[in-house]
Amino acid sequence: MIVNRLIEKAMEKAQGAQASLGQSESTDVSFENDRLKSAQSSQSTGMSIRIIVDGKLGSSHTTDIDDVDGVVARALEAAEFGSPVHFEFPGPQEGPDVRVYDDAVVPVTKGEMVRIGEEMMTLVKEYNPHILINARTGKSVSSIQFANSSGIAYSTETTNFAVGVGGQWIRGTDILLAGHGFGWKKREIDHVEVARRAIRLFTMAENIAPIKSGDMPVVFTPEGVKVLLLALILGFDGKNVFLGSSPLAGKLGEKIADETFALTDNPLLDYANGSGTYDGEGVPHQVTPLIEGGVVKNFLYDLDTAGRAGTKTTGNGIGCSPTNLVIKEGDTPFEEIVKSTEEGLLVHNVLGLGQGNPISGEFSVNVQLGYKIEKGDIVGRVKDVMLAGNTYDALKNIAVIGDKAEWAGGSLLTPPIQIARLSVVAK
């Protein structure tokens, strides 16, 4: 394998090395403004190496798989000015069994992908012919070869399949953008249901409902829950914890959320986007509870940050990033959450996520697609509305958690969540 050649070449001068070769073939079909825009296939290749020389780390990457000598030489050069290393490359360990490859993805043709897109567009057009529709269908097959100087050597193959449909509905000066999509590592996706979900978002937005500024109950759909997740992703990053920039630093074992709230990093869910047997450093993936009963249980670490912090990696390298974040289901159906709300806001997605001070939990965002709840009914879409608050305060103020978790944003599995009170500002 090429990765073994990379290791052999690097170890002529290095004390440790890790190499990977990734190759991918993908096909994408896209529709724009009611018409087929493109149907194309592409291939990509990337080769990377990380080395340890005299206690310093160097790395290099190339798309030229014949450039073994060059990529190693550049990594050696980078190591001269690299940061100090606080870890050793791990030895072989048996990884968990998780399904990330589906044979049914490979034979899907461009023609079938075009048909899927056309069927989704037709359904939306039957609902409302005035919506200008965009749609997409994509598939990919990827392989990774990995090896290091401590004896790890393996290869994996993964597949991905995704569909989505949405569009814009222009009524005078009002422009409504809505849509729905889903993707994972399996061919099995009900594209008709994807289109129906997009239609439901448009249907709920047919009326425009005025809303007054003030503190009120806010219900986040699974997609909308991402507003609260950004701060948690940054907060549980082991590097931020070690550096002391995370507000969760020093709070291991402390209660930071309502006792009904539980959050887990789970890379072992079959076919989920963030799932796999090993992380990017050859460490077996594992399930890591982050919050249980509102209490902080663990942080996410890669090899280097774990070494600096004097702990063990959680299999989240390189970069301490989460895999699949899973929020525990509650026991209240979404319909009951809405029915029990006298007046409030339903948030589906926002613009400007990341404004404010995300590391501290502060957010101030424009609601891109949100709906007013009045006397237990969703009465229409809100316009020119901002939502402001603090994630950590909101998690202490959870009113209810829905009983059905859904995938949102690819790697988040969450039920809807209602926060008892948040600041809503109407222009």
Contents of the next structure:
Amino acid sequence: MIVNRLIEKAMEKAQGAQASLGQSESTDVSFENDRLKSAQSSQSTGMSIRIIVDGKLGSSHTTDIDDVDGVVARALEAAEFGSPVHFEFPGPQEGPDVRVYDDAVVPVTKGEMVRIGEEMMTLVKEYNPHILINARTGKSVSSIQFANSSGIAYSTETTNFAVGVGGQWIRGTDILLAGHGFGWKKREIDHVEVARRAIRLFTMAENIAPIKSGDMPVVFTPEGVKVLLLALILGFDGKNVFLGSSPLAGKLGEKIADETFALTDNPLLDYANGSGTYDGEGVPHQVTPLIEGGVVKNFLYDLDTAGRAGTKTTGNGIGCSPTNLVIKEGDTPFEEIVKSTEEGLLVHNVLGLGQGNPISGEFSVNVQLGYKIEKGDIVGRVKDVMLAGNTYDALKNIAVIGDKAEWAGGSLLTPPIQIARLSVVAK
Amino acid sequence: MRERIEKALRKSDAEYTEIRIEAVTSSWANFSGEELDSIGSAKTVGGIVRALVKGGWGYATFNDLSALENRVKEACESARLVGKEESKFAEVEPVVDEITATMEKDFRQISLSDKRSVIEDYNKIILGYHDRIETSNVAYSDSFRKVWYGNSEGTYIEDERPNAGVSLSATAREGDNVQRGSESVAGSAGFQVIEGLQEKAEAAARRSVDLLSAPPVTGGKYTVIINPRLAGVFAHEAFGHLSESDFVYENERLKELMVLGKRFGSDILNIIDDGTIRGLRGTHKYDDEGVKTRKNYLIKGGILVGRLHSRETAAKMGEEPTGNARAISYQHQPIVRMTNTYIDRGDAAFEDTIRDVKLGLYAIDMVGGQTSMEMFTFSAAYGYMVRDGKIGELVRDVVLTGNVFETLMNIDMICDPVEWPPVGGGCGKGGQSPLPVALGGPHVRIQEVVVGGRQQ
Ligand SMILES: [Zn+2]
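Switch from the form predicted alone to the form predicted in complex with the partner chain and give that structure.
What follows is the entire complex, opening with the chain shown before.
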């Protein structure tokens, strides 16, 4: 393997090294404005190395598979002025079983991908011919080789398949954007269901419902839960915790959310986008509970950050970021949550997430796709509405959690969540 | 390279074909807290072939240059699968040109250790500013991009695109209250752009500490004065994206909404996109379809007079190409993008804008912005309340939002002069981010802006 050659070359001068080589072939077809617009094939190669010299770390990468000497030389130069290391490269360890490769992805032709897009487009058009439609289908097959100077050497292959459909519905100066998509490591995606979900979002938005400013109960759809999750992703990042920029620093074991709330990082779900046997440092993946019963259980670490913080890696290298996040189901069906709401907001999609100071938990977003709930019914779409609050306050203020978790994208599995009160500003 | 590109282009049986190849050398160093987090360098080489058959596009992207001719065939095959109608692609005069970048201090000649020590200094300034400073993040990065572009019409361009930037961020904390102050600088002029930024480092630190004691702004509707940097964001986010013709060209209803000659603001409002202004981050001689960039008025005297085009959108709308087809890298096709976008100067003075304001908001700098057609939202880094004609207390969590059409109509004062803050970052669209763009403008006053935040 090429990565072994990289390690050999690096170890002539270094005391430790890790190398990886990723290669991928992908195909995408895309529909724009009701018609097939383009088809694309992509071939990519990337080779990276991290090395330790005299206790300091340097890194480099390249797209040129033949440039073994060059990439090693540049990493050596970086290591000379590099950052002090707080870890040793791990030795080989047995990894958990998780499926990340599906044979059925490989033979899918561009023609078949076109057909999937056309079928989704036709369904949305049948619902409403005035919607201007975009759709896409994509697949990829990738391989990764990994090795380090402590004896790890392995290679894996993964596949990916994704479809999506959405559109614009313009009435006068009112522009409505909605859509649905899903992608994971498996061929099996019900594209008809994907189109139906997109249609449902449009159907619920047929009427525009006026809404008054004020505090009110807010239900987040699985997609909408991302509004609450962003602060947690930053907050559970072990580096932010170590550096003290996370508001969760020092709160291990503390209750920060309603006791019905549980959040887990789970890289062992078959075919999910964030799944795999090992992380980017050759460490076996593991399931890490982050919040249980509202209490902070763990943070996410990679090797170096764990070393700095005096703890163990959770297999979230490189970068302390989550793999797949899973929120525990509650016991109330979504329909019942809506039915029991006298007046409130259902939030599916927002604009402006992550602007400002997201790590503090504060959010102030424009509701791009959200619905008014009135006397237990979804009565229409809201317009020109801002939603503001703080994730950490909201989590203590959970009214109810839905009984059915759904994928929102390929790496978040969550039920809908209702927050008892959030501030809504309407124009 | 020219020979290789032209030889491969001859293998094409499409109506139009282009090849863009890029070689990028880059380096980075960043501190988080006391310690250097990462340091390194990279070399990438890659390319894209784009072919047009009967109105359908085929693309092939690759890192392996050895099979260039096969990639051309692949792109043609894809285009043939897609194409079912007549191609429309605006005519431009073929050009052959070679552009070389001149940098006062070439960052490729500067060692990683020197790059490191410049930012180490900034990092120390931030960490030592105050005992409430919890941590820092100071990141340096540079890239030197060489682009070879050739198309089947005979255009051949070699271009060099250097970029160096630093971002300075301070985090202050008091219990659960965590605040950030950030500054960034980027440019194509050379390494000197990122030197001498001690004051900016201190400003980022000072702001993070000051914001600890600033209250969040109370949500509601205000008269808002935006500073030049926010005015640039406004020109870009609130209007610029709507004038990108790929949103409009196949959308009959949007065409009605965005018809040339329609009034969008009062007489004082002029919004311009200009890819030719020397030294700005969005400036290039040619776009990524080999079309010369130029100064494009979007709004003149409050009236919509133009929009931004690629060769395809121009042909489909019967307008001229404007040199706005840009791609962030060889992994992407060129799409309609802005370059340097600004609100032109007016004749008001800053004092005029606040004198008669009973309760308003002076919003400063930005930490993010996003649009979805007619809806926009952008976040100011901080703001001051305006009370009875005077600048009042510092406030945080300032998010401005609204409907573009209404908000443009509500601009009632524009100051002088236009400023171009040399900030880093860039624009994102269609999965391509960050594209270097510049945003400029003077102080601008807008009536009745919805400011997000909790109500009290
Ligand atoms: Zn933008």
